[in-house]
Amino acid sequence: MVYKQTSQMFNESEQLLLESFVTNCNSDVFCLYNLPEVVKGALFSRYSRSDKSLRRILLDEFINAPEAGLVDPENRASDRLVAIQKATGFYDRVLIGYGDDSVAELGGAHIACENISNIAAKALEDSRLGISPLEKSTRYVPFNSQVNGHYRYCREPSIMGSSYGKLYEKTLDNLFDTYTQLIDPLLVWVRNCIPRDSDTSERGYNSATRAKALDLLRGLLPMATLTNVGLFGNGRAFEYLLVKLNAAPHRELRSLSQSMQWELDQVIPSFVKRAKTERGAKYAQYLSANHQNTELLTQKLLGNRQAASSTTVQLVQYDPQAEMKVVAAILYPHSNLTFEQVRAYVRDLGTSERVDIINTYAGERESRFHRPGRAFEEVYYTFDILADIGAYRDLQRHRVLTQERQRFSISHGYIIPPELIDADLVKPYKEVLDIAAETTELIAKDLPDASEYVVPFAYLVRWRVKLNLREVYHLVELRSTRQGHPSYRAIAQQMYQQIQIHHPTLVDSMKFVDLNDYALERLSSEQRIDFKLRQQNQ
């Protein structure tokens, strides 16, 4: 079916003006382009309070408004991206008249943050909603390149300006030297252990084995390692992110906030302007003070206690009534009863009846992309996880849940991939990690926040994860797939197994959990790439 517009017609001159900003002038379905994000947001806000069509509002109140700057003096539509700063005052008046905070979610921006530390990268990626990050991979890109003879890591200003500066550089140089020196011998060992078979192309095999070697060595990379992060987000999320960065204890993050503010002001100025106002400054001060005061109180109350468990994944909280609550949530939208009436009905059901309802709702899942609906959001699970920082970096990307981590430190020790032991390469690996621990402890005495930059990815970090059952399906089935890193695959597998003990019926439809171990995780993915390449060349 083709949707045609019948309620609004445009004359020839109007169509000429519109053509540079909309994908068509005669269908009820169209896209906007060549407009600043702030204009799109203001336009949609006005749209929600008018009986005009969106294109008519665009014509009457934006294109034909001289101060908006959407057309040139000859009244011809411009193909260039409009001069945003020229029109900012106009957009602000539109937002004041027709919008509220939610309007800032209707416009967004892409921004690249390059040559930032992993401390900064984790801060950028910590947003729950509104921002989608993409980070440079430690699996596909070796991190041993140098610029002017120096490895690429953050020379943290407070450390470099202290008596620890030379020790800091020496320690990190040793980490990168060892990382570099172990790549080739480890790659040789991997390829000797797992020869290429006739079903695998040389390209695919080389890529999979190199990824394996880099995965095994990523534990040597310190949090100071420079990386690149690309972000797309809406204005409201960016504004909050800027405030949070301004409240951070790390100078790098506060500086990054200022740089991001400047760049976002070029494309969505009206949506992020409050981050740099007195209101934004007070909000940042509030966040910073609360963080510091809570940290001091926690140290006063718990500072001398030691962790009682070294369990990697521990299910610490779940709902004993989970099954009943999920079944009630399944039935509710298909009835005309109150939720309490449905819950009362479900309480009287037998086990087999509840199982039948849950199985019917989950249906015949043919792939992990077939996820059950929102009834599975009714119950939550809380896990306490102790794993290497590398695994945390991967699992942090799941944003539709609650994650809170403790400080990056050396207090819980580090992991040693068993492959390094088998390859007889563990000695240099351990030596530099132990030296990094000593340096971290020394710096932490005077600069506790800055000391996080020294901590290598191999060290363990503890964090709390709270997620609903629907997200459990997504996270566990995705992160247990063969091509995943062994560290986070083990976490996903344990999460599934622990929920299964208490709620087997609720995870019975979780058909795509992979509990196997693999010698070469990326091989199957590379083989699929080979297949697609062959198809393209046919």
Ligand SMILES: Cc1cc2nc3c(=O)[nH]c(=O)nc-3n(C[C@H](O)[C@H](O)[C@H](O)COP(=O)(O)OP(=O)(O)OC[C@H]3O[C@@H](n4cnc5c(N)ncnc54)[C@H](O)[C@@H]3O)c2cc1C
The other form holds:
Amino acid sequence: MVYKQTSQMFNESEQLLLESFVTNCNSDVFCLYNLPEVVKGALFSRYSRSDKSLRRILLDEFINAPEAGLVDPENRASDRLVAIQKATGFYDRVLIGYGDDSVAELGGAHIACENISNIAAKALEDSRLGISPLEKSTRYVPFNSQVNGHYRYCREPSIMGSSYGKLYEKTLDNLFDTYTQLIDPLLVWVRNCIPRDSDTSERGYNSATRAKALDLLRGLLPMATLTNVGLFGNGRAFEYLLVKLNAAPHRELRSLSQSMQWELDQVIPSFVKRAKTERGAKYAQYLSANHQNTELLTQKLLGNRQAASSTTVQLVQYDPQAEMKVVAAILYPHSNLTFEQVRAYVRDLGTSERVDIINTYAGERESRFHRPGRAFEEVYYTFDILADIGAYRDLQRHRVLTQERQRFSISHGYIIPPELIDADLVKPYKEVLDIAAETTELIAKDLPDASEYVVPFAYLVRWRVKLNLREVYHLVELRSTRQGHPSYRAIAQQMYQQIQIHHPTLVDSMKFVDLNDYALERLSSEQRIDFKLRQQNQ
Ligand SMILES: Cc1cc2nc3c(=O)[nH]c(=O)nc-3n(C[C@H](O)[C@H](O)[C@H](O)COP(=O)(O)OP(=O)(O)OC[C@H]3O[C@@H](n4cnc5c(N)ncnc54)[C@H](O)[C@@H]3O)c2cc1C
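Mind giving me the form predicted together with the named molecule, seeing as the form predicted on its own was just shown?
Time for the whole complex; same chain goes first.
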């Protein structure tokens, strides 16, 4: 595509200065690079209050301002980035003068958090707006490696400093030993049950069967299991995340907040500094006090009652007027009437007219990536889900919805994958899970928050999910795909089936929900990889 020439002209020396920071000097569309994140934020912040172009502001107010420290006058412009700390005072003044909270969204950082527990990983991934996480997979990576003869799990300090320290280590070592011992026999069993066919390469087959064995055994991993999480996020989201971690009951999370603050201070100091000021501390106290008080109140009000249902997926709330509301939202942007008028019009429509409108709007979907638009955000569904922590770990990562869980505990029991029964490997699996329950209960008497570290992924957790119809399409179609883990595939399938009972026309366009069961989930993905590898080698 050819963009029109920009009216902004730069002389030769200006171009020389600019070219290390912008992708071009002659088009109206360009990217910034090679600049500290705080500078980019400050620059955009000035942009909104100036008639100048961004490159002109960069030149006049940043590159040519020695105080900004962008260009070292002794060196060529290419060696010009000086320490961010030196320039921070300058950018902070620019931000105070021209910025508001949203300026901190204009710069971001990649941060890696390694060797953190799954309690910490879930806390990081609980962020929604502005953060994109990636986590080491229990499907592709066996979690039984050791460092200096020790399995890699969090030695939770308050437990290790208590009389439960030895029991904690013994229980977790037991879980990891069993996980390790079961991998090979289970792999043999999987390969015997599903022999390789001529369509599948040895590479693809080995990969799919290994993934299956690791999927089946992940229930043995305790929440203390160490993992790695990489996050890309904007400054504002990180600031909130740091405050939330500081308010957490777990010591590991508060300490993680300090480490993250230290590292983020080196790349986006201005954007995250309020997390460590009195304002940040007060915010953390507010969150933590409210959490504790509400927990106490709930205990007082509901503490003695037992859960009345063990249903996996329960549709608790839906809108009886959903169809009318969605149809009105579909027509509204294309009319010039008030929303109330459109709704009144839709109320009088017959079923077939409404169906026509919904089908026209959803159109011919050729893949799950063809998502219906925002009219589907007009209605919400609330689900109560009781499923293994493994499934929760996967589904928690969705962001365009509200999810809140109860405590990780052993009180709802655990799942036993039927394959383990068929493979005659269920005895050791159950034994260590039962022992883990005893240890969890014992520790929970004195250290309820820390006891969550013992709970293995096979145990059930209850959580609430409230999501709009548009996210239902995304989540259900993605999470029911063949390559998904059977635990969350079943949840996605049930969500679909329960909505379908009440609103068949609204989910009629959900063409890519997969309701089948598969013996080897990864197989078709591996076959696709084989195909691509063959094409590359041709
Ligand atoms: C088979 C399978 C294997 C997986 N394996 C791994 C793994 O090994 N490691 C791992 O870490 N994760 C893994 N995931 C999880 C995956 O990476 C996502 O985190 C998860 O599916 C939720 O994110 P989402 O973007 O799809 O959906 P949601 O968060 O529900 O968002 C819905 C949609 O909104 C948009 N959206 C939401 N947030 C943003 C944003 N910040 N920026 C831009 N667009 C946004 C996107 O279009 C997105 O698809 C796996 C998922 C599947 C299905």
